[in-house]
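A single chain comes next, written as C-alpha cells; it is the form predicted alone.
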Amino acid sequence: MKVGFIGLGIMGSSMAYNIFKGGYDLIVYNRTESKTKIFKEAGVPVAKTPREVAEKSDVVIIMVTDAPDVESVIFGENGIIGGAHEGLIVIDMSTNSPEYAERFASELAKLKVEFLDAPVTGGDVGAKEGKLTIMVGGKKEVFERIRPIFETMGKLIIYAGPVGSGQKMKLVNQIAVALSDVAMIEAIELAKFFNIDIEQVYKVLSTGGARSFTIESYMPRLMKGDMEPGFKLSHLRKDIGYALEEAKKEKIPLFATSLTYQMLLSAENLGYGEKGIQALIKLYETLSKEKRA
C-alpha cells in the first residue's frame, strides 16, 4: 500500500519515518514545508497539498493539533477529498471528539472512502522508538487491513470499536494522563518545601506506588528545568476539554477532571501552552510567590 502521511510536528514526523523505514512507499505533507526536510533528504516525495497526497496514496494518515485542522485538512480548499477516490483508506490518528470522527466517516463514505479514527499515546519517547500505543475506531476488516502499518508505529495496537471508539479511549487515557501530572507536580512542591533531595524523591516515586509513565517521562525533565514539550500542555487541555464535553452530554460528574482543565487553562493562559505539560509547575510557582509576597 502506498502511504500519505500529513502532519509532520513533534510525534507526527517520527510516526511518518517509522512507516518509511518499515518498507512503505511514503509521501508527505506538511504546512511548514521546513518540517519537510528530513524526508526529502531520505528521498520521500513531498506533496505540495493534501490533495496530491490523497491522489497518490491508498491510506492517507493525518496527525495534526485539533479537530478544526483535520476537517481542514479533508475538506478544505486542496484538501483530501479532492484527491479522494474509491477505496482509499482516511486515518485520523490526531485526539478530538467522538462527534467529530462519526462527522468525518459519515461524509467521506459518501464517497465510497474508509474512515478509521486512531489516535495514540506514548509521547515523544514512544513516537520516536515506535512503541506507541494506538486506539483504533471503524470497521474491523478495515482495521485488519492496516494493522501492518499501525505495528510499524506502535508496540500496543488495540481495537476499540466502531467509529468514534478510538477517540473515546485516547479520552479516558488522557484524564488519567492530567490528573497524574497534577499529582506529580504537587508532590514535588511539597518536597520542595520539606528541602528533600529531588533526585531521591524521584528515586521513590518512580519506583514504588506512585510509579507512572508520567514520572519517569516527565519528571527527569523537571529535574532538569527542561519545559519543552513531549506533549504539548494546550493539547491536553484541548483534550481534557473534549472529555469533559462527553462527560456532560451523559451528566457524568468528573470533579477532578473539570479542575485540572482550570489549571491546565491557567498555565495556558500564562503562556505555557506550547510548552509540555510538565510546565503545569509554572501556574504553582506563580501563585507561591504571590503568597509569599
Ligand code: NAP
The other form holds:
Amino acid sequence: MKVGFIGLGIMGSSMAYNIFKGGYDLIVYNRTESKTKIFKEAGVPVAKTPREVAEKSDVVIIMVTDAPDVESVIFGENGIIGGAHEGLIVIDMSTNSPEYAERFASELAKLKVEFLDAPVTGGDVGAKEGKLTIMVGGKKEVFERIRPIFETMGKLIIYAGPVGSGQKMKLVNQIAVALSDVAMIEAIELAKFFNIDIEQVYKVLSTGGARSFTIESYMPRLMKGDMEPGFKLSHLRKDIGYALEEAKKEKIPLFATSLTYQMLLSAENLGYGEKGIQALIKLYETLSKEKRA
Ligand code: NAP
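Alternative state: the form predicted together with the named molecule, after the form predicted alone:
And the full complex, kicking off with our chain again.
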C-alpha cells in the first residue's frame, strides 16, 4: 500500500516517520515546506499539494489542526478530492468534531472514497515512540485493512464503531486530560504556597493515588519552566469546545469541563495558546495574590 501523509507538525512528523520505518512506500506533504526536511533527507518523496499526495497514494492520512483545516485539505483548492480515485482511503487522525467526520465520510463516499476518523492519544512522546492509542471510527472492514499501518504508530488500536466514533471516544478522553491538567496545576499552586519541595511533590503525585499521564508527562516540563508544546493549549481548548458542543445537544451537564473551557480560553487570550497545556499555570500566576499585592 502506498501511504500519503499530510501535516508534519509535532505529532504528524513522528507518526509519518514511524510509517516510513515500518517499511511503507510513503509520500508526505506539509503546508510549511521546511518541516519536510528530515523526510527529504531520508529519501521520502515530498508532494507539492494534497492533491498530488492523493494521486500517488492508496491511503492518505491527515494530521492537521482543526476540522476546518481538514476540510480545506480534502475539499479546498489543490485538495485531496482533486487527486481522488476509486478505492482511495482517507483517514483523519487529527482531533475534531464527530459531526465533521460524518460529513467528510458522506461527501467522500460520493466519489467512492472511504473515510476513517482515527484520532490518537499519547502525546508527543507516544508519537515519537510509536506507542499511541488510536481510536478508529468507520467501516470495520476498512479498519481491518488499515490496521497494519496503525500498528506502526500505535500500541493500542481500538475499533470504536461507525464513522465519528473515534472522535467521540477522543472527546471523552480529552475531558479527562483537561481536568487532570487543572488538577495538576492547582496541586502545584498550593504546594508553592506551602513551600514544599517540588521534587518531593512530583515523587508523590507521580507514584501515589493521583498518578496520571498528565502528571508524568507535563509536570517535569513545568518544573523546568519549560512551556514549549508537546500538546498545544489551544488544541486542548478546541477539543473541550467540541466535547461541550456534543454534550449541549443532549443537554448533558458537564460542570467542571465548562469551567475548564473558560480557563483554557482565558490562558489562550493571554497569549499562551501556542504553548503547551502546562502553560495553563500562567493563568493562575497572572491572577495570583502576589500579583494583586
Ligand atoms: P501542530 O504541531 O500545530 O501541527 C499542525 C499541523 O497541521 C502542521 O503541520 C500544520 O502545517 C498543519 N496545518 C494546520 N492547518 C492547516 C491547513 N489549513 N492546511 C494545511 N495544513 C495545516 O499540532 P500537533 O500537536 O501535531 O497536533 C495535530 C492534531 O493532533 C491536532 O488536531 C491535535 O489536537 C491532535 N493531537 C495532538 C496531540 C499532542 O500531544 N500534540 C496529541 C493527540 C492529538 P504548518 O506546518 O504549515 O503550520
